[in-house]
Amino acid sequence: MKISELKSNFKKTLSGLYPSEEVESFFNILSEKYLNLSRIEIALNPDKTVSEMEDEKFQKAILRLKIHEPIQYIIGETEFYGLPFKVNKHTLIPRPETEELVEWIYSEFSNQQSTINQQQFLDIGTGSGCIAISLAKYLPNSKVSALDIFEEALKIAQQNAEMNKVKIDFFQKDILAAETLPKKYDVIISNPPYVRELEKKQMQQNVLKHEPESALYVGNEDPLLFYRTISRLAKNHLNPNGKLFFEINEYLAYELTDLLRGEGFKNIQVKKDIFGKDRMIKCNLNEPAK
């Protein structure tokens, strides 16, 4: 079989349920997988022949993509911050707001880097680890650690963290059950399941369908459980004019301010996406009193 053909039939099998650009992404993505070949190369090379074994493949592909899971699950990876992970049904696909929250965080602290004093960071429900691998790989005079409930997910992050070529302190921890942290930070950060369930009806199919309930979803009664369980923690395990940061649902940010406002912190900001939604918040730790 030809690329041409492969392609063409590609498409024809997929019309209908994906967007016709959606449709020749996923084909150029495959092909970059499959066939170790660029857009450029496919276009240029329509007569090319596609062996069995690669045509099977892509077969596969199609009918995973027809019940909606995600091609990143599909090929097994994804990029996140300029960097390579590796991703699967026990973790999120690390999205695009997460990317602004990991800019926000470091253009908070590329300058401050010293090889004598580390900072301490800690991500709290790191999944595949994609902000606490950030992180450490480009501030790297820092110390990172992070945690998450699910083993299955710690297993990618160490995957991920090899990958990159940095040094995590992983460890397994339930945070909603915790009353301690193994130490203080000065930084600690979190994109803790934050979807209620009345909002479900707003995701789409992949999402829905594939991607762990555990690690987006929160009941409609207590939408900020894990906001108050993490900033309470926080308070003891801060270092003096400690940071907290998270990512947020755009339509909890009042609350969510009350809510730190309440437990003590200060200087409370709130950062919209580039979409223009509230996603992001950061706070202060106040000094004790002396």
Given for the second form:
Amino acid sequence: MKISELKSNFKKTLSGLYPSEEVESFFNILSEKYLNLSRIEIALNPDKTVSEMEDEKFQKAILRLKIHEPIQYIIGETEFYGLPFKVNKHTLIPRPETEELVEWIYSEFSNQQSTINQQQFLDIGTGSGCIAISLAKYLPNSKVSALDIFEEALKIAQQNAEMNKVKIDFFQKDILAAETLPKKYDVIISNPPYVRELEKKQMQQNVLKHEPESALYVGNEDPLLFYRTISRLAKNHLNPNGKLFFEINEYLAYELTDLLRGEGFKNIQVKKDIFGKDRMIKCNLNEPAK
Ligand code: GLN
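Write the structure block of the form predicted together with glutamine (GLN) for the protein whose form predicted on its own appears above.
Shown next: the complete complex, the earlier chain at its head.
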């Protein structure tokens, strides 16, 4: 079969399910992965033949796209903060908002890197490892640890650390059941589950049906459960002047600010994402020395 035929069949089959630009983008992503051909190469070689095996891969991907499986899970990888990451159904697909959180942390610590006094970072609920690994990569003089409740997620995170050539101290822990953490840190970061059950109806099928529920959702009654637990642990496990960073639910910035103030945190700062939504927060325990 010719590429041009494969492409037109692909578009026809998925046209009612996704907007046409999205179908086009799926085709390009799959061609890059399965045929090793860029969008331009395809446009220039419409008559190039696709083998039966290659065609079969596309047909399998179509079946998965029909049930709204995210393209990142189909090809098993994605990009975050300019780095490659493996993902599967045990890990959330890294979001652009989270890149903004990493950028915020990076901009604060990139000029404080010292080989003598390595800064200690901890990422709680690491999933694919995207936060921990990008910080370790771009802040090479820091020591990064990361935990997750799920062994399956930690396996992927470990592979991602190897692929990106960074060393992370990964460990398994249920943060909600944790009484302590292994040591003290200069920076504790978390992007915990924060989507309330009541917000589920605003979510897309690809997220609802395929991404790990345990990484996304919290009950309506206590949506700040993870934040409360983590901030209490952080009080005992942050070094003096240590900082806490969270990704947050855009609707809960006030409640969370109150909670952190109540726990004794200072310099609480909320930051918006590129869509203008309250998406990140940072704070510390001590007032900086004047
Ligand atoms: N921002 C993600 C979403 O809306 C949620 C991430 C999370 O719950 N930590 O899909």
